[in-house]
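What follows is one chain in C-alpha cells, specifically the form predicted alone.
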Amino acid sequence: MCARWFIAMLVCLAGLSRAPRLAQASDAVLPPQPFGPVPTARQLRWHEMEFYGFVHFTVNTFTDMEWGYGDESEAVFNPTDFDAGQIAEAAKEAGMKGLILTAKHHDGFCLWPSQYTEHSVKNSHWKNGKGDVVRELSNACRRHGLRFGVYLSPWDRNSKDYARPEYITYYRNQLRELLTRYGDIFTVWFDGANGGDGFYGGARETRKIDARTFYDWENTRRIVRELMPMAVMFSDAGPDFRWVGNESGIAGDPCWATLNVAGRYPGGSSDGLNLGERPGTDWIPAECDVSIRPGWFYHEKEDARVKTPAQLLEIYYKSVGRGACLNLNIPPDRRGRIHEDDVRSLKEFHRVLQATFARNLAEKARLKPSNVRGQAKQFAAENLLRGDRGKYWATDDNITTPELILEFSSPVSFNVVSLREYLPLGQRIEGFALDRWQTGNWVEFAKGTSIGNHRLLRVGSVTADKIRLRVTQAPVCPALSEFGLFAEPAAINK
C-alpha cells in the first residue's frame, strides 16, 4: 500500500515539474476564423510566384517604336536569331518564376498565326511565315520550369472593326486561340490603353470607346474562367490582381492586398491602387510592372541605360518586399534574344538575392512567444522557421497584440528582416515593430503596417543576442507563417 502511494506521488511531482504541455493536433484546437476578404486558390498560386517577367516583342522592336500605329508591314518582323530558350534561360537565371509575352500589342500584330487576321507572323519573312513565337516561348518556359502567360491588348490599331461590335467577336476569338493552343496559361494580362488614332484597316482615323461597356468584360472574362480556371487576370482594378498605379515598380507603403472594387473598371481611376484600401471589400493585390530599360521594347540607344543590379534590388524590396508581385520586363533585341547587358545585370541581381536568403539566421534562436493558440503544436512559433507557407504561428482569439522573442546563444548580425502572413486567413496585422536587446533594454529598430504575402525590411546592420517582434495593432489574432533574419552581402558588382 505504501509502495503504491509512493509511486503515485512520484508521478504527480514529475507532472508538476514539467512545462505546460503543447496540445497535439488531435486535441482539436480550432484555427482562427478568416478575417475580411481572402484570396482564391488561383490568387494564392500567383502570390507564391512573387517575381516573373514581361517579354515585350513585336514589330515595334524593328521600327524602334514604343507604340506601333497598326500600319506596319508584316515583313518588318524578322528576328535574325530568335532563341526562345535563351530568353527563358535568362529569366530562370534571374530567379523569375514565369514569363508573360505580348502576344498582341496595340499595333494589332499577332505573334502567333491567328486565323482571324492577316496581320501576324504567318505573313512575315521570319521562318517563311511558318513561325509561332507564342508556341516557341511557351514550350521553352516549360522546359525551364517557368509558367507562361499572355498579354492581349484590348486596343487594336490595325483592326478595321475596332470600336465596332464586330471587334468583340474578333477579340474573343483570338483569346480562345491563345487559351486552347499553348498549354497552361498562368495569367491573361489586359492592358488599360483604349482607343485613339490608328490605321484601322486603312481608315486612318481616331476612334473612341467607352471602356466601361465596350468590351463587355464580364463575358470576356468568363471565357478565361471557362478555358483556363487557374489563370489570374490583370487589369487596372482586377479581377484577380491590380496595377500598382505606376510603371516604376514601386508599391506603396503600406500596400494592402484589398481594394473596393465597386464602380471601378479597366482604364478607370487609379485612386487607391498604389496603397490598396483598408478595409477593402475585395482581395485584389498589386502587381508592380517595370522595364529593365527606359522603354518597354528594345532600343539599341538604351543599351547603356540598363538598370543596374543595385537598382533592381531596390525595386525588388519595394515591390515583392511590400507584398506585391514584381513583373520585370526584359525585351528581346532584333536578334530575338535578351541582350548581354541585360543578362549581366540580371545574373548579378539574382546572385545577391541568393546570397542574402541562403540562410535564415533566426533558425539558431530559441523562440519565446507570449502566447500560442490553445497551446497547440500546430500553431507553435516554430512554424515561422520551417519555410512552409502552410504552417503558421497563431494566438488565442483575445490576444491580438502578442510578442515573440528570439534568444541566441551568441550575438547575430543581419540587415534584412522577412515576415509573411498566412494568407488563407486574410490580411490581419495592421502594425508591427522590431526591437533589439541593447545594454539591458529593448531598443526599436524598425516598424511597419501591412505585411500580407511578404514583407522585407532593409534595416541597416543590427547585431544582438535577443530580437523581439511585436504586433502593435490588429483587429483579430495574428497568423504569421515566416519570421526571418538575413544578411545581405555588402558588395554588389555594378
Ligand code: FUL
Second form
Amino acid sequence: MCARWFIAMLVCLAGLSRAPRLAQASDAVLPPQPFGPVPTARQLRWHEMEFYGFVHFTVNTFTDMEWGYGDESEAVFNPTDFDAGQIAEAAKEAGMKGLILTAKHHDGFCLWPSQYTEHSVKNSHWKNGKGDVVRELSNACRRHGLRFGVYLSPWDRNSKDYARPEYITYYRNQLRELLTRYGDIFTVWFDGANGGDGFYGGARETRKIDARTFYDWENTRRIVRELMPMAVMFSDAGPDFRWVGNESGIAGDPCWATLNVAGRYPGGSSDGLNLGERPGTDWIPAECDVSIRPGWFYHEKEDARVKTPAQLLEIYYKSVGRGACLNLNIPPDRRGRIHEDDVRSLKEFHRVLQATFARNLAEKARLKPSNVRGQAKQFAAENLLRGDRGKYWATDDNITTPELILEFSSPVSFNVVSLREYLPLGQRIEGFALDRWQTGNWVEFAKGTSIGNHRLLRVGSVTADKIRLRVTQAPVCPALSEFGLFAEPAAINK
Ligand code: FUL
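Switch over from the form predicted alone to the form predicted together with ligand FUL, please.
Every chain and every other molecule in the complex is listed next, the one we just looked at coming first.
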C-alpha cells in the first residue's frame, strides 16, 4: 500500500516537473487562421498537377467534323495505327501530368465497348470490334506516370432517349462503367454544350432541354464521389474546378480561385468565370482549356496551324502563371497518333520551360523579411526557397503588408518571377509589387494582384544585386510558399 502511494507521488512529481515544458508548448507560435474558402484535398492534388492534356478523338477525326450529328456509322472509326503509348509519351515529353480522353463526345460514339449502346468501338472494324481506346490509353498513361481522366458528353446526339428521363439512367450507367473498369480516374469533365438538333435514334429533330434541371447533376455527382472520391469534377461552375470562360487558354488578371456558386449551373452564364469572384463563397479554381490546333479534333487542313512553342509558352504564362491549370488538347490523327508537327512543337515548348525553371536564382540570396510570424523558424522566409509547397513564410496577424528584401553578393539577371501562396490557408494576397535596387533607389519593375496556386510574371530582363517583394494589399497576414527568380532562354526554335 505504502509503496504504491510512494510510486503515485513520484509519478505526480514527474508530472509537475514536466509542467514548464508543457507551458512552452502551448506558447508555440500558431499558424495563421485560414481566410475565406479553402481547397479540399482533392482540389489540392489537382492544383499540384498544373498542366495536363485533352485527347479529342472519335468519329469526327474520320469525318472531318467538330460536332458529329450522331448518325455516323461505327465503321467510320478506323485508326490505321493507333498507338496509346505514343500519345502518352507525347504528353509526358510535353511536361503534362495527365490526359483526359473524350470517351464520348456529343455524337454519342463510345470509345469503350459500353454494354448500354451499340454505338461504340465494338461495332467498328478497328481491331475487329475488340478494341477499347479507354483501356489502352488509361493503361498507357499509368505506364508513363500520367493520371487519366474522362470526358463524357452529357449531350448525346445519337441516343434515342436524349432529353427524356431514361437518358439520365443511360448516362449514369455509362459513367459507372468508366469509373469502375479503368482504375484511378483523376477527373470527370462535364461539358456544358447542348446544341439542340441531332440524329436521336433516327428522329432527326431538335431537342431542347432545361440545363438547370434536366441532368439532375446533384445525383450524378454523388456517383462520382462514391466511386472515385479523389476525382475532381469540371463543369462551367464546378463543383471542383471551373471553366475559365474562353477556349483560348487565357485566364483573367486577376484570376481568383473563389466564386459565388449560388444560382450557377452547368451550361449557365459564364459571367465571372474568367476572373473569379472576390469575395467568393466557394473555392472553385479555373481550368484553361485550349487546343494546340484551331479545332478540338484533328483535321489535316490544320497541319500548318499547330501552335508554335512561343504561342504555347504565352498560353502557359497566362494560365498556369495566373493560378489556373492548363488543359491543352492534343488530338490524335487518323492513324491514332499525335502528329509529328504537334510533337515537335510540344517538345520545344517543354525544353524552354525546363531550361527556364532549372534553377531558382533566388536561392543565392540573403533574405531580409520585415517580419516573421512569432519570429519562429517554422514561418521563416527561407521557406520560400525550399521548393516545398507545404512550407511557407508567414507574418504576425497584424502585419498584412510586409516586405522581403533579397540581397545577392553579385548581381543576378532574370526575366521571370514566380510566386505561390500556401493554399490550405486560402487566397490571402490581393496586391504585390517587385522592386530592384538601382543607383541607391528602389525602382518598381512589376506588380500584380492575385497569386493563388502560382503566379508567373515575365518581367523583361532585370539585373540587380538587391530585389524587394512588397505585399501591397491583403485582408490578413500573407502565407507565401515560393519566391523564385528564373532566366528564360532567349532563343526559341520554331
Ligand atoms: C466544348 C465542346 O462543344 C467542344 O467540342 C470541345 O469538346 C470543348 C472542350 O468543349 O463545349
